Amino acid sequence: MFAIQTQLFEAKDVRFGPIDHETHPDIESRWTHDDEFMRQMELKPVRPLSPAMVKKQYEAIEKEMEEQRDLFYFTIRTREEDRFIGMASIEYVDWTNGNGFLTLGIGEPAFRRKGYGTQALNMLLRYAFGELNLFRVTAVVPAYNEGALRLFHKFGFVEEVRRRKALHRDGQFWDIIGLGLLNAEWQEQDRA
C-alpha cells in the first residue's frame, strides 16, 4: 500500500499526463512509423497513421473515457523536459468483478531500456489499485516481447495463460503470453 502523500503521476524520470491534440499527434505518428516498437505494442496487423489519423484515435479514446468509462488513459512524459515518450492504459475495466488490462508503451527509441517503462508500470499499478481499487490486472504480451515479460515478471506478475502459436510474424507463429497481478500480490511487494 501506498501513502496518501505518494505522488500518484510522478514518478523520479517521468510523469503522467493528458493528450496534446496539438503536438502528440505528429510524435505519435511518427512512432506508427516503427515497426519494431509497433510490433511490440500491437497484436494485430500495424500500419503507420497519418497525425490526422492518430488525432481521431485519440478523440475515440477521450470519447470512450468519457461516455464508458471503463478506459484510463495517460501519456508518459519526462519530467525534466516535459517530452511526450510514451503511452499506457488501463482498460477493458470490469467493475463488477474488479479487473483491468494494462497496456504500456515507451514510443521514443532514445527513451527505451533506461527505467522509464518501470517508473511508468509502478504508476499504472498505484492507480490500478490504490485508486481504482481494481482487485487484478492482466496484461498480454507476445512471446518475442522478452523485455516486457522481464518487466512484468519484475513486478510479480504470473503467466497464467499462454495461446500457442496464436500470433503470426515473419511467417513465424508466437504464443501470446497472458500475465496476471492480484492487488494482493502488489500490495505484498515492497512498495519504496
Contents of the next structure:
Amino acid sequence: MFAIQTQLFEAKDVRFGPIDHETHPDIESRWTHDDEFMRQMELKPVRPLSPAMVKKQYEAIEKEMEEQRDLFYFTIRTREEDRFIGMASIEYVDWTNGNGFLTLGIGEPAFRRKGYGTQALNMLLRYAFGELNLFRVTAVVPAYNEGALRLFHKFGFVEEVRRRKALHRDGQFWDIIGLGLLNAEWQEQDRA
Amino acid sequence: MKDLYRGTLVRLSAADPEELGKTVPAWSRDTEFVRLFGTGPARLHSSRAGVEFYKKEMGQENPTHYWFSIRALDDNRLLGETDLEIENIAAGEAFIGIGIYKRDDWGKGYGSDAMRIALRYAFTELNLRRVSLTVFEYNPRAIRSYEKCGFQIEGRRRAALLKDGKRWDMIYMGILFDEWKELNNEK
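Given the form predicted on its own, corresponding form predicted together with its partner chain:
First the chain shown before, then all remaining chains and molecules of the complex.
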C-alpha cells in the first residue's frame, strides 16, 4: 500500500498536471499529425487537428470534468523540465457500479519506450483505486498495439473481451481487446 | 423485395417521442425491466421528462444512431424499442440495444424477432460488418435469445455490475456479417 503521505501526482521522472490552454494546443496538434501514434491511441478514424481544434477539445474535456463528473484527465509532464509529453485519463466513470476506462499516451516521440508510460500508469491506477475507490478499471486496446498490451499485462490486467475483427485498417482486420483489472487484484500484487 | 421492417411477429416503426414519453416512464416503474435494460440506477421520470428525453435522443435524424419502436403485427401495440448506434463508421461496427417494455410481453419471441429484423437492417441497409452488444450475467433469457439470432459471446467484463450487493459480469457478444449471411442464406 502507498502511504497516505505519498504524493498522488508525482512519480520518479514524471508528474500529472492540468491542461495548459496556452502552450499545449500547439504541441498536441503536432502529435495528431503522427498517424502511427494516433492509430495506437484511437479506434475511430484518425485525423490531424489544428491547435484551435485541440483547444476546443480541451474546453470540452474541462466542461465534462466539471458538469458530468465522470472524467478525470491529466497531462503527463517531465519533472526535470516540466515538459508536456503525454496524457492520461479515467473516463466514463460509472459510480453506481464502480467502473472506469483508462487511456494513456506518450505523444512526444523522444520520450517513448523510456518507462514514462509505466510510471504514469502506476499513478493512474493508484488514483483510480486509492482516490476514486473504483472497483475495477478497463483498458480497450487494438490487437496490434503490442506495447500497450505488454504494459497492461505487466500491471496484472487480464484479457476479458475480444471484439473480433472490429477494426479495419490498411486492408486488415483486427480484434479490439478489452483488458480489466480489479481493485482487489491491484492491492494483492502490491502486497506480493 | 420483402418489407425490411417486417418480421413474423413484430415490425419496426419510427419512434414517436410523444408516444414513448407518455408510456415508457410509467412502465419503468417495473425495476426488473430497468435492471435488465441498463446499468444506471433505476429512477422515476415524469412523462414530460420522458418526452424531452426521447425528443433529444431520437427527435432528429442522426447518421450514426438509428432508433426504432417495436410493434406487434397483430394489433400494432407498442412492445419495445431497439437502437443501432454506429461505433466506428470506418470499421462498420454498431452496438445494438433492445428492450421489450412489459413483462406480459416477455418470453413470447418478440425480442428475437425484432433482433432479426434489426440485424437484417444493419447488414443489408447500413452495410455494417459487425454488430456488438452488451448483456448482463443476470439476464440469461436475453443471452439465449441473442445466441439464437447468431451472436457469439466474445468475453466478459468481470464483476462490472453491482446490484443488491452482488457482483455480476457484463457480457460482450458479437456477430459478423459473414456469420449472419451464413445463417440466413437459405432464406
